[in-house]
Structure formats: C-alpha cells, structure tokens
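Take a look at this single chain, the form predicted alone, given in structure tokens.
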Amino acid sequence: MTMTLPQRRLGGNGPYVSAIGLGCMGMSDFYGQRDEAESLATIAHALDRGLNFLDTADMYGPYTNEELVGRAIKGRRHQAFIATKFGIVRDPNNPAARGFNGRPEYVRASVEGSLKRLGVDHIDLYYQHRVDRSVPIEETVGAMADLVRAGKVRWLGLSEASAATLERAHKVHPIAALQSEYSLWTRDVDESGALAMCRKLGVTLVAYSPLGRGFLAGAFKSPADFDADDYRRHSPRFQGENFARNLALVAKVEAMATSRGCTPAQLALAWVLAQGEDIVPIPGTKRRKYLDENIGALTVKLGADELAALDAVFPAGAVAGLRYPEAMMSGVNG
C-alpha cells in the first residue's frame, strides 16, 4: 500500500510533488560501488512511501540512469513524477569532459532518446541540464514547448541557469522548476539572485546536493572514505585542508543534531525544507536506509532560534573550496 507523505507544488499552478525527491544519479555513475538490485528496491520502497518525484538525467551514465528508472517504475508509472534533464553531452573517449547542447534540433533527439529509455509515453518534467551560451536561451525554451504541445513532456524545468536567464526562459514558456544546489553549504542561488528570481516568477527551486554530497551527513571523515571512481576525489572541497576546515563545520552540524535527537542529514534537510514552502529537495541515495532517513527530515520541525544557531555556526560562505572542478564551473549560471 503506498503511503502519502507532504507534498510542495512545483511552479506557480503546476502539480504537486512529494516535499522531497529522489536524486537517482549515484545508482549509475559519479559515487563509486553500484548495486542495481538495491537502487531498483530503493526506488520500489520510495514510491510505497509516496516519495514520487524522481530525478535523473541523460548524460548520468550516460544514459544508464534513465534505463534503470524506467525498470524501476514498469508497471507503477501513474505513482511516479520522472524529471529528466538534456544538454550535457559526454565523451565516451574523455569522461570527464563537458559540452552542453541547446540547439533545438538536440533537444527535439534528445526527448525521444529519454522517453524510449524510461519506457514512457511523457516526461513529467524536462530540463534543460545546463545553459548553452552559444544558443539564444529563447530558441532552447521554444524548442522544450514544443515538445509540451506535442504532449511529450507535462512541465519545463531550468538547471544551474542564472536569474537573467530564467526570467528570459519564463517569456517564451513558464518554467516550473529551477534546479540548483543549494545546502547549508551551498548557497549561490541567495547570493545570485536566482533564488529571488524564482520568487518573482513563481518557479520552485528544486535543490539538489542538499546534504553536500554526503558530507553534511557525517558520512566521511577522511578523503581516503571514497572509492577509486568516485567523483567527490576530484571535487575541491573534499581535498586537503579543504577537507580538514569543512569537516569542523560539519562536527557542529553533527553536535546540534544531537541535542536536537535527529541525524546530521535529517537537520541539513530540515533546515533546507524550512527556507520555503517553494523549495523541494531531492537528496540522493542509493539506499533504503538512507531513503527513510531522508524522508524522517519532514518531521524535523526548526524554529526561528535553531534556525539562527544553525546559520550561526555555519553561515554562508564559510566552507571551503568552489563545489565543482574550475573547468566544470563554467557551466554554473549560464
């Protein structure tokens, strides 16, 4: 029997998701060891929980990701929300090079490629995965309607786009969601303007990473933690004394956490979920146990004093290192 669990509204007068998503991009690439059996029963569980807002993207894989889901949720689709994402593109001879593709001619391949690995007839909501600065954004957005008045895809979502951009995007179509990271120790989208800018427009900011990429759980406590393939090895607020200064911070999340009598995570996203009603995080996990203990931060309640002790102890702008390689950086607010 599925459960029901708080739901928040993505965009304006869009549709009502569960208050916290599922990131589903660890199941396949970027975060070491895989288990398909596991990740297939940790999105199995999420939807009897009625956790349906589910996110993943072409290029995690690539293109695996999309595939596993589309498992995952056979038979069940009517309880599922699947975002999807488009416009990074990958090459197989350089894994860890990056373009990204905005031409309406991708985007119009790039659907039917997502909707054929998912095993669905529609995406719920489209992304474009990163802004293409050499396509005007309005010709990318024209494009994604298009594809909405073909019944293709329901909603229309931004990611890593900057306010100017989203308030251009939001001229040619309404956008639903912005995606962005955005944790206690991520919080750009304040000092951009981006996150302003979703209010003026009414588009709900979709936060991912909002545990730090496992950090602010707690989860590691030295670099050696991750395994040979994970990404976080090559991400420069988990090497050295980067480590060494967020991993202070991190122990006075940990130390409030306790005296509160939740986890670390739990409190990093609770403290996520009380910036506003229109912001729903999608933390990733490849696990059961990490799923519910994601879910449990709905019932983690902060008032106006632990939220100020909590800003207190880990204000903006204290952690140490950019939250991407300077080569992936350039792909942030385009």
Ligand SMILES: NC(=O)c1ccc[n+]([C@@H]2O[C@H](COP(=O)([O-])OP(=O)(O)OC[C@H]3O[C@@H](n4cnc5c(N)ncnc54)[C@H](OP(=O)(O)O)[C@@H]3O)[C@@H](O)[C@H]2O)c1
Second form
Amino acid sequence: MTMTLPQRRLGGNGPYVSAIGLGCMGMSDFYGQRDEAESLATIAHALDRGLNFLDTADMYGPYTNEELVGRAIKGRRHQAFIATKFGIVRDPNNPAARGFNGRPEYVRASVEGSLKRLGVDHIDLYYQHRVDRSVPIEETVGAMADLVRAGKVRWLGLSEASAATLERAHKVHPIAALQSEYSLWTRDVDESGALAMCRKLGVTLVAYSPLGRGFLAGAFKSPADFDADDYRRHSPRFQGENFARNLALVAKVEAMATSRGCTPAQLALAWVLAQGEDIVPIPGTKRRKYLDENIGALTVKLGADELAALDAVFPAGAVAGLRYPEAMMSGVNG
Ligand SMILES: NC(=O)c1ccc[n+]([C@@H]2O[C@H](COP(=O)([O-])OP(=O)(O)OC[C@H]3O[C@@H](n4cnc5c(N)ncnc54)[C@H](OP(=O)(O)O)[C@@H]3O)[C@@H](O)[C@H]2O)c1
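I would like to compare: after the form predicted alone, may I see the structure of the form predicted together with this ligand?
Let us now look at the entire complex, which starts with that chain.
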C-alpha cells in the first residue's frame, strides 16, 4: 500500500514532491560496496512509503545508476518523480578526471541516453549537472527548453550554479530547482547568494549530501571505515586532522540528538528541512533501514531555540577541509 508523506513544491508553480527525496548515487558508485538487491528493495520501499522523488545522473556508474533506477520503477512509473542530470563527462581511463559539456548537441544526445536507460518516455526533472563555463548558459538552457517543448522533459534544473548563472538561465526558461550541496557542514549557498537568488526567482533548493556524505550521521569514526575504492578516502574533509576535527563537531550533534530523542542523521536532516519550505533534502542510502530513519526526520520539528543551539555547536564555516578535492572545486558555483 502506498502511503503519503508531507510534500514540498518545486519552483513557484511547479510540481509537488515528497518533502524528502532519495539520492540513488551511492547504490552504484563512489561509496564502496554495492548491493543491487537491497538497493532495488530500498527504491521500492521508498515508493511504498510515498517517497517519490528519486535522484540519479548519467555519470553515476557511469550509466549503471540510471539503469538501476529504471529497473526499480518498472511497472511503477506513475508513482515516481525522476530527476536525472547530464553534463559531467567522465574519462574511462582516468576515473578521477571530470569534463563539463553544456553544448546544445550534447544536451540533445544525453537526454536520449537517459530516457533509454531509465526506460521512460519523459524525465520529470532534468538538471545540468555542472555549468560549462565555455558555453553561454542561454545556449544550454535553450536546448533544455526545447526538450520540454518536445515532451521529453517536464521541468528544468541546474546543479551547483551561481546566483548570476541561475538568474540568466531563468530568463530563458523557468528553472524549477537548483541542486547544490547544503547541510550543517556546507553552507556555501547561504554565503554565495545562490539561496537568496532561488528565493527571489521562486526556485526550490534541492539539498544534496544533506548528511555530509554520511559523516553527520555519526556512522564513521575513522578514515579506515571506508572501502579502498570509496571516493570519501580522497575527500579533504575525511582525511587526517580534518577528519578528527570534524568528528569532534559531530560528537556534539550526536549529544544533542540523544537528548532530543532522535538520531544524528534525523537531526542533520531536520536542520535542512527547517531552513525553509522551499528546500528539499535528498539523503542518499542503499538500505531500507536508513531510508526509514531518514523519513522519520520529517517528524523532528526544531524550534528556534533548538536551531540556535545547533548552529552554536556547528556554526557556519566550522568544518575542516574543502568539500571537494581542490581540482573539483572549480566546478562548483559555476
Ligand atoms: N548534484 C551533485 O553534484 C551531487 C553530488 C553528490 C550527490 N548528489 C546526489 O545527492 C544524493 C545524496 O547525497 P550523498 O549520497 O552524496 O550524501 P548524503 O545523503 O549526505 O549521505 C549518504 C551517506 O550517508 C549514509 N546514510 C544515509 N542515511 C543514514 C542514516 N540514517 N544513518 C547512517 N548513515 C546514513 C549512506 O550510507 P549507505 O549508502 O551505506 O546507505 C551514505 O554513505 C546522492 O545520492 C546523489 O543523488 C548530487
């Protein structure tokens, strides 16, 4: 039986989605061991619980994550709201390298691949994954708008775009969502003005990595907790001295969660949810157990005093280390 969850709206006059989404990336890439059966069961369980907002991208895998989501929604397409992305180009010979492509012909070719892998006739929300600074945003979004007119895509989004880029894009075609990293330990959209621009334009912020890639959930106590091929081993916040300093911050979140009667993951998600009705976090997990726990965050309502207390123990800028390896930072706020 499908249940309902609180909903939030994408864009000023856009569609309603569950107030928490499900990030599917880690099911296929970046976060160590894969378990396809449990991943499929997690997506099915999400839909059963009324969590319909599923997040993937062509570069996760690459490609295999869209295929996995496609298998999971087979026969249940009408229950799912599928968001996918194009624009990050990976080099099979160098998995760490990233290129960005926002050329119109690339947009047109990419959507066909995503539709096929997902096994759908339209994508609900199509994002440019990273701004390609060598192509005017008007050209990229113009090509994306053509996809809307062709019925291949319903709504448009950008990921990690700056306030200025978002404003230019929105003039070409309404942008329903900006997907950027946002959590207790990543407040860049507050500081850069991107969230303020979202609010000016009526664009919803889809908050990715709202659990700090799992760190804020308190599940990791040492860099050795990660598999050898786990991306986080190479991420500055998860290394050496940074890891230790960040662990001390999370210990305070854990203590607050204990006294509040919730888990640290729920507290971290409740903080994101409390920043505004126009924000939708998409925590990632490949397990039904964590999914249920994360949905439980919807009932953790933080009052002004609790939010202030949380901000006091984990203030903006307190985190140690960049959120991406140096070379990848040039891709954000584009
Ligand atoms: N636009 C972009 O550039 C971009 C970048 C990164 C991510 N994303 C999207 O955002 C989604 C979410 O971000 P994310 O996956 O990077 O980070 P996240 O949601 O902050 O954290 C995911 C990690 O937290 C763990 N976790 C989840 N719930 C937990 C709980 N209740 N207790 C303990 N641990 C828990 C997961 O473990 P298990 O995996 O073991 O379940 C996983 O290791 C991704 O799946 C992806 O779709 C987008």
